[in-house]
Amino acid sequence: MTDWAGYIGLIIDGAFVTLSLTLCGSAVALVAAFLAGLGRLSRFTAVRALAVTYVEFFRGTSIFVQLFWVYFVLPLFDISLSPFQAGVLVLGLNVGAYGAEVVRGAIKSVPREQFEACIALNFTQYQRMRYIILPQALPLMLPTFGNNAIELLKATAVVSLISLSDMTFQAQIVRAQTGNTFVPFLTILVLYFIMSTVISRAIGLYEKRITRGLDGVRS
């Protein structure tokens, strides 16, 4: 019983990694979706070519070559990162291809006449987004950037590959060392649930306070 006290130990552990890869990553695909999402909507040509580039790049692309390339293929370019530092990078860089284009969506979708209120007022693209645009379309980005933080949680996993010490990682480790298999994976998906469930109430709550006494008022 002790032992497995201390098997169970280290899977806690290997929670504290998971839990500060997704904090970290989820950073991470909040920037690039906003950088990416607002770089489609440019009136540059570079600028929505270059949004365009990552976000079919990491959408197209295997998250599985992303993590492998990243760590093991950049050091030959002499641009060397730890597991953690690699992890977080192609998990909020994929991540965030595809919270770019809820950015854009959510931006979009937003009546014209809000726009047009804008010029007519003089408004700089500045003051047009941060006062008038993004409180509109953030409500409307909110669900699936909750559900895209789930998914990243979820993709955490991968990291195992590269031997960071996540939970799928010790979960290996105990299966490796006791022969059971039942108990390491019972407790890792209980805590992938528990923190899926923690992320998605999180959004909620935020999402009723941002829209509170917000109702009719875009209709």
Given for the second form:
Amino acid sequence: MTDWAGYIGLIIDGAFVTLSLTLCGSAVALVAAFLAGLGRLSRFTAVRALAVTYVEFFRGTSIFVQLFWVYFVLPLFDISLSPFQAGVLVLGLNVGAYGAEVVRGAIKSVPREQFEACIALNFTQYQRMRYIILPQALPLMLPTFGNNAIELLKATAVVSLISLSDMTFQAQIVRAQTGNTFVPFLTILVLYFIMSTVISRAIGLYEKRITRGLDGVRS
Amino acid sequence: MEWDWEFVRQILPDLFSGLKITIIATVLGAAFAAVGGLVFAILRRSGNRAVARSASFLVEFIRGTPLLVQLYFIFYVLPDLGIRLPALLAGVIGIGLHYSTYAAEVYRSGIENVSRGQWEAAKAVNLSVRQTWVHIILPQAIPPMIPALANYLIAMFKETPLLSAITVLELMNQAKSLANSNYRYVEPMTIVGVFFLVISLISVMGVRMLEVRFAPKDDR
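Can you now output the form predicted in complex with its partner chain? The one shown was the form predicted alone.
Shown next: the complete complex, the earlier chain at its head.
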């Protein structure tokens, strides 16, 4: 008789690794998305070029390839990252590149008159972004950000391939030790599904909160 | 760390054979996803509540869980149930099934974007259900879908390295085994990255062209 309690415990340990990867990765992604998204709208050609290169590079190659490159090639240049650091970095930068396009699209969809009104009222650039543009652009970004967060959660499974003991890695261990395939893999599928459901619900609630008061302002 | 061109020349043939498998997997997976997506889209529109509900749940479930785990599930669990698939086939089914849920969403919005008036007009001129779909709805629904579907095709292409985890000898796996047997990581991994970057940049340009070609006509 297999001691399932112990094995399930192993998977739960992995679930915490997956969760912290998702949270840290999302934080990096959010910062990267805003930096690159605003960078693409910059007045300076150099900043725009940098942002475009970043976005195209990370969207153009596979997350798996990026991860292996960071984990196996960077150490040869004397930059050694732990699997967790490499995972957070690659997940964050990869999803951030997708997020950057969302940020750019949302800001560009704020009507021109809003920008012009800010100039007419002599707002500084910071005030314009902080008080006028972002409050209108953020609700447009949120649904896609939610999807991106779920993509990030799903991408964390790839990190198991550079021997980080996340949920998928632990399931493989349980499979190797018990010979049972159905229980570990079904368990983690369900756990992943629960996590992604929680993410999409949470984003939905937050969206409701920040769009309060905007009813009727836009169609 | 030196970049060794001689080594690059040595490993290129193997990498190209890996690239071939990658492309085969992408194409077969895309065909699977195109058909599977249509099935999901139709099932979700079904009049039978139970069918529509369970199709929706299945789509949500597949979209909410990682492709890698689904691949493991197909590759490791199905043999225990007596279904033994070759690695490549398991990979094609896994990746195709995963992306068919995305395709289903594209089909759904494409079909819903055809205005109600078209359905009513079809009914008014007494077209059969089949005629309505073939001559009225699909010709209007499909062109706007093409750029979105092409985007998912590129996304699929970028996900194929995951197949290396279930022993398919595609580009990434070739690179890994070359790297391991020669103890040189820089060249294989970098070349794989370059391959992916070049192919997806070219395909992104293709998608841009498709977007221009099939842009919705502004007749509002």
